[in-house]
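Shown here is one chain on its own, the form predicted on its own, set out as structure tokens.
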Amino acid sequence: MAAELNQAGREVDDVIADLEAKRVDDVKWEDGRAFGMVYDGGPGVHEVAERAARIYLHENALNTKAFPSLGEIQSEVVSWTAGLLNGPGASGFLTSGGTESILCAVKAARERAKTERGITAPEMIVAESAHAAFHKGAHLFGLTLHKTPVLDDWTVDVDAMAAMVNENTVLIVGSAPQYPQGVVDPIPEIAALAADAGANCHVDACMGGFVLPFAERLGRDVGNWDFRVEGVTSISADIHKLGYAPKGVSVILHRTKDLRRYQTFVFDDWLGGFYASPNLQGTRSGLPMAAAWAVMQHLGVDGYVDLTRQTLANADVMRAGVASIDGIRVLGDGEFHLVAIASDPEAEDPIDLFALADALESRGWFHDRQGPPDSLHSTVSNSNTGVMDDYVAALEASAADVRGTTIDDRSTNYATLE
């Protein structure tokens, strides 16, 4: 029977306590046995986005004219975020998430070819890597996708990219890390590819964009993949991921200001006057444009140069966790926070991944399930900070305990359906 609206109001304490009772069976993301969906900063990060948060609760960003202050906290984070990324002359602007960015880049790259080449009928590259929104963007936005393999060590195959280029080539993808199995894709050679085509080149920095530069300040080889890379034309990095702040922000950054105009929706023939909008939405929330740029102020480099250790180092020991358990293993190469567990087909008893999956999330600890192929998925951060040796203890409890079984359930839903 479909829920119906109380007649009449109810008292503020008895609303709070419902929707407090509502979150009994949620991941338990405060005590750092959830890998991904939420980036837990500190109580510091706690109190200054929360304090934001309360200042522009009700603040709408759709006119900066009316709200002047939310025009400077966008144009300040992009600047900062473009600063990180290498990008002295890049500009974009804050979207709702790693999604809607990944939308404004396939839309202004459509619109830069068709207005700068006379494409009609647009086409795009990206790896099976690649994230799903890409896809989500074709369909929405009429591109034909093609999708390559990758190789063995999960990066792109740029030489199966290169044989799908032709004149109608708008878009080539790389991701830095790609989701899947956190390897950072040779985004030097796919730009190439991208700049020989006249091409725009995207890189989803979603994951990475706020570990990435931190990283390389610690030492770790982190490769060209930013702005200082000839031919990318566009980055999209996601500040409620690793850059610890609420939901939902990200930035979507082009090169230059002239490329940044693709992205924008202008509109002059209406009733109602001058219509534009820089992304996909028309009222934008202020409040966690705000939380963002309260975060970004309150961490500095340094703050996020101390998360990006921590993070590493929780990282460092799940996969040497994962290394010390026969019939598992880490999938790819990556060095970074995402790591991929799947099972080991050269043990002698390799582990069915999704029923240990069931048996970690008997003990309190939730991966989202991927694949091809079964692989358990973790987005390591500073969330999961004192309690990496218990999660090694149970995955080493839970693998012992399913050793010799199957499940049945083969679903690696990352939905939002009902």
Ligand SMILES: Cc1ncc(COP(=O)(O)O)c(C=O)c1O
Contents of the next structure:
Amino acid sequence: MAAELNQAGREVDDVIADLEAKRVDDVKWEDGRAFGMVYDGGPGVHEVAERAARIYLHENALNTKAFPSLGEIQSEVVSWTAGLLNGPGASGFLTSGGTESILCAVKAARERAKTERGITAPEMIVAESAHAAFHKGAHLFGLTLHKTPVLDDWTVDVDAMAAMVNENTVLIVGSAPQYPQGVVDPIPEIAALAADAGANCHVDACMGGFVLPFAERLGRDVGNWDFRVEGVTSISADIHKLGYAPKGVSVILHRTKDLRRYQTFVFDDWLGGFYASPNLQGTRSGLPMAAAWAVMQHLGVDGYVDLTRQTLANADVMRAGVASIDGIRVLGDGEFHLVAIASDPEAEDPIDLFALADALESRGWFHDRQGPPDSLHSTVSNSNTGVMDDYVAALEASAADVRGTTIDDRSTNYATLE
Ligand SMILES: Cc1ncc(COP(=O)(O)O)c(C=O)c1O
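For comparison with the form predicted on its own, please write out the form predicted together with the ligand.
Expanding to the full complex; the earlier chain stays at the top.
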């Protein structure tokens, strides 16, 4: 039966108690047992985000003449991010998340090609590992999408990309890192291909944008992937992931302000007056923008370096734990914070990964199930600090429980409708 709204209003305490009660079956991210979805920067980050959120809970960035502080907040966060990604002249906006940033990049590539090259049947090229949001972008904005395979190391096959380039190519995509196995695509080669074709090159750093710059400062080899690579025209970086801000905020950057103009929508032909919109939203909550500003200020570069050090240490413990258990393995040699655990076909007794996921879930550990191939995905972060030894023990016990068994349910669950 459809639910009906209560006629009489209810007391605040009552309403809040009900909300708290609803959460009983939700993933317990607060105790570090989730590998994804919520990223916990620690008590100081919580405090600064919550205090900023209270101030900006009701504010609206639709009109920065009415809320100039939000205009300033956006421009400062964008500019700090451009600095981190080595794009001193880069220019962009805040969006509601990675998907919206990617949609903006797809739209900008289409508009640029239409204006500068007269292309009316735009095409884009992405790896099969590229995020589903690119397919959504192709669908929404009417581009033909070509999907290229990945190599044995899970990075995109650039030769296959090159074979798909034609005069209608407007966008070629690389990821830093890609979501499924956490490896960084060869961005310089992809960018060179795009530049030769006169097309945009978008780097999806939704996951890596707030990790790789700090991993580099920690001395890890992150390769060349940001605006230092000629030919990269746009980058997306999510502050609401490993930037540790609450949900609803990402940065889309274009190499120049000139390129940025292909993303925006400016309209003045209705009865409501001038309407300029930087991204896909109309009304825009000030809350995530202000919370992101506050979290970034609170952490500073040093805070992010510390969180990244901890994150990578946690991920290294997971990788070592997996390597020590017969029947499972990590896919690819991802060195950062994304870890995919799969069955080891060379083991005497390969383990059914989804049976393993059930066993881990019964012990309170949550992984996304993905495929092909069937694997358990982890976005490791500072959230998991202090529990990784317990995790490895749970993994060992779960593997022992399910060895030799299989389950029928092969469904994956990255994102759901209702
Ligand atoms: C590489 C990558 N790109 C894009 C996205 C989409 O981000 P969002 O879920 O914020 O829309 C994700 C999300 O995990 C991602 O890992």
